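A single chain, nothing else alongside it, follows as structure tokens in the form predicted alone.
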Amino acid sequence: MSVEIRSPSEDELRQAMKAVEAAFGEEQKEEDLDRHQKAMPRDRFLVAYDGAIPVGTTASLPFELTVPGGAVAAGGVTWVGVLPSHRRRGILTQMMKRQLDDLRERGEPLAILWASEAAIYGRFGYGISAPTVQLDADRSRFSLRDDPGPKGAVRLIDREEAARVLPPIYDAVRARVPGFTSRSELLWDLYRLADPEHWRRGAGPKFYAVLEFDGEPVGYALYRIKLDWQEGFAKSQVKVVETCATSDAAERELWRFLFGIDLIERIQGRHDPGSPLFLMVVDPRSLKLRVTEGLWLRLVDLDAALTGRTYATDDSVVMDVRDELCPWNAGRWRMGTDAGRTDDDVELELDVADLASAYLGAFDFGRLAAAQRVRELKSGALGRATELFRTSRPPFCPEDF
């Protein structure tokens, strides 16, 4: 289908943003439209027009993504949708291609996203790069193994103090955890700290809790409580929005606090797979952890992406990378400290989406090979590549976009 893909004019912006609403079957409040308009640069918002009618959208927020040994510019892809009346006509493919070209022109080597449907993005070169865990824990069974006893103190603070205290904690953790994204003051204000009524989905207001050791902030938890009483007994849930801890001891004390809230039956929320909580508790089964695919990543500029991260060994491995959507990435690449194009003999073959799954350290090449996602052409190359890309902890992305 022939459509025009471009950024909307100022006069067209509101109507284009409402196309997202129709694509997802949701109503956007005026305050949400105001919020999105402040957060999203208009030239990063792409709209597919059928004549004068907006029928599809995609956008990208400017981020820095923490990668092993550093940070790389990344476009946070969001607002992806096509109207029900215009689906199955190739519009999404056209928008995805245009967006990748746009990110490359901007000098952003990576694209990242959270998928509304997991089956969509693999065909555009995205790979699962930072799985996440959903926690649905039974509060009554919570107990810490070899508990050293409480340490520090937790304070409930207001939004104004949270805006001062929480970002430095987040940035300290972001510096060392692959998958974390930069978070501007604007994003803190408009999204993470914001608490409009319609975001609560039946729960109560957002609480901001800061953990301090000797008066110094070392962690925080954002959460809501969804009240539920049945036959005189409390069946309420703590809905964890985000936790962030600068040490294992701080992690333990944050969860001690959350599981210590009275009149609660369950603790629910997204959980970092690199957290030691699973091994800290007496009954790990009671946490009811469920793995989901989490953050997806697309290598837009392979050269810049490979040189933007560090490697665990001084070795190198030559890989032949397939990339139909971004042909500038296709071909032979040396992976390692001397990363770049090469004419040397190929040792591994794989698709760009599968390389993305290894890029942050989520999956090693042996596991990819077991799933028939990479082919070894030289004996021992899988093991060497695994060691090369090894990271000290699994990646995690706490940001919603």
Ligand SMILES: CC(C)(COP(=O)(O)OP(=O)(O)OC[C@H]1O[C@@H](n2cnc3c(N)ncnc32)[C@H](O)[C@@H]1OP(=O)(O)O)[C@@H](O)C(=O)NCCC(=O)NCCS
The other form holds:
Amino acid sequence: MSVEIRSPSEDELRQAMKAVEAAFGEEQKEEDLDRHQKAMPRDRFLVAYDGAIPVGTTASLPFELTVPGGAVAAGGVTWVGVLPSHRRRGILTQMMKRQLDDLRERGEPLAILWASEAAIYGRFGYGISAPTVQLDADRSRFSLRDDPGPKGAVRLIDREEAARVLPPIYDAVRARVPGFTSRSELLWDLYRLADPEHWRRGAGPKFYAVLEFDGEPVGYALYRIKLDWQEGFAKSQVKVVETCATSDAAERELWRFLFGIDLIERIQGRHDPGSPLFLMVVDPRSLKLRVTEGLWLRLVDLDAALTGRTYATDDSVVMDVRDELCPWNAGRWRMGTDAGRTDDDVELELDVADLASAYLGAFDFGRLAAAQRVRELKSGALGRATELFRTSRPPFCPEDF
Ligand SMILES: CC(C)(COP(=O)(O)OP(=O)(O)OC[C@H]1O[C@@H](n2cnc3c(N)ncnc32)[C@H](O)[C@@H]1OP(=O)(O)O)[C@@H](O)C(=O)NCCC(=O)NCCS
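Mind pulling up the form predicted together with the named molecule next to the form predicted alone we just looked at?
Complete assembly follows, chain above in first position.
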């Protein structure tokens, strides 16, 4: 189906944003539309028009994504939707292509997204790049093993203080954890710290808790409580919005705090697979951790992406990369500190989406090969590539977008 894809004019903006609403079936309050309008530069919002009618949308927020040893500009793809009246006619496919061209022109070597359904984006070259874990822990079974004892103190603070105290903690962690995205003052204010009632989904207000060691902020937890009483007993849940800890000790104390809140039966939320929590507790099964595919990443400009990260060894490996949607990436690349195009013999062959799964350090090449996602053409290359891309911890993205 032929549609025109372009950014909406100022006058068309609200109507186009309403198309996103129709695709998700979720009512957007005026207040949210204002919020989204402030956060999203209009020229990053792409709309598929069938005549004058907006029938599909996609947009991207400008981020810096932490990658091993550095940070690379990344478009945070969001607002993806096609009206139910126009689905499965290739509109998403046209929008995805256009958006990748657009990000390339902007000089953003990466695109990242959270998928509503895991089967959608692989065909557009996105790969699973930072799996995430859902926590649904049983509070009554919580107990720390090898516990050195409590340290520091937690203070519940108001939103204004949170706006001052939390971002430096986030940025300190962001600098060392691949998968973290930059968060502007605007995004902190409009989304992470904001607390409109209609976002609560039956839970209470957002709490801002800061952990301090000797008066110095070293971590924070944002959470809500969903109250539930049954037959005289409290069975409430802590809904963790975000935790951030600058050290292992801070991490331990944050969880000690969250699991210590009275009247709570379960602690739930997105969890960092690199967190030591699983190994810190006596009963790891009671944390009920469930892995999902998490953040998807698309290598938009392979050259800039490869030179934007560091490598764990001085070695290099030549890979032949398939990329039908972004042909400028396709072909033979030397990966490593001297990354770039090469005519040397190919050692590994793979799809650009599967390279994305190794890029932030989530999966090694041996594991990808075990799943038939990479082919070894020179013996030993899988092991060398694994060592080359090795990172000190799994990636994690705490941002919602
Ligand atoms: C997901 C969505 C955007 C797809 O749009 P669309 O215009 O129907 O997609 P296309 O017609 O371009 O489909 C391209 C291909 O992807 C497949 N595909 C599309 N949506 C899919 C889905 N949800 N699950 C599995 N495959 C899907 C199509 O079958 C098609 O495959 P083919 O090339 O083998 O025929 C649309 O269904 C939608 O708006 N869904 C609800 C909102 C949503 O989930 N948005 C995504 C937010 S991350």
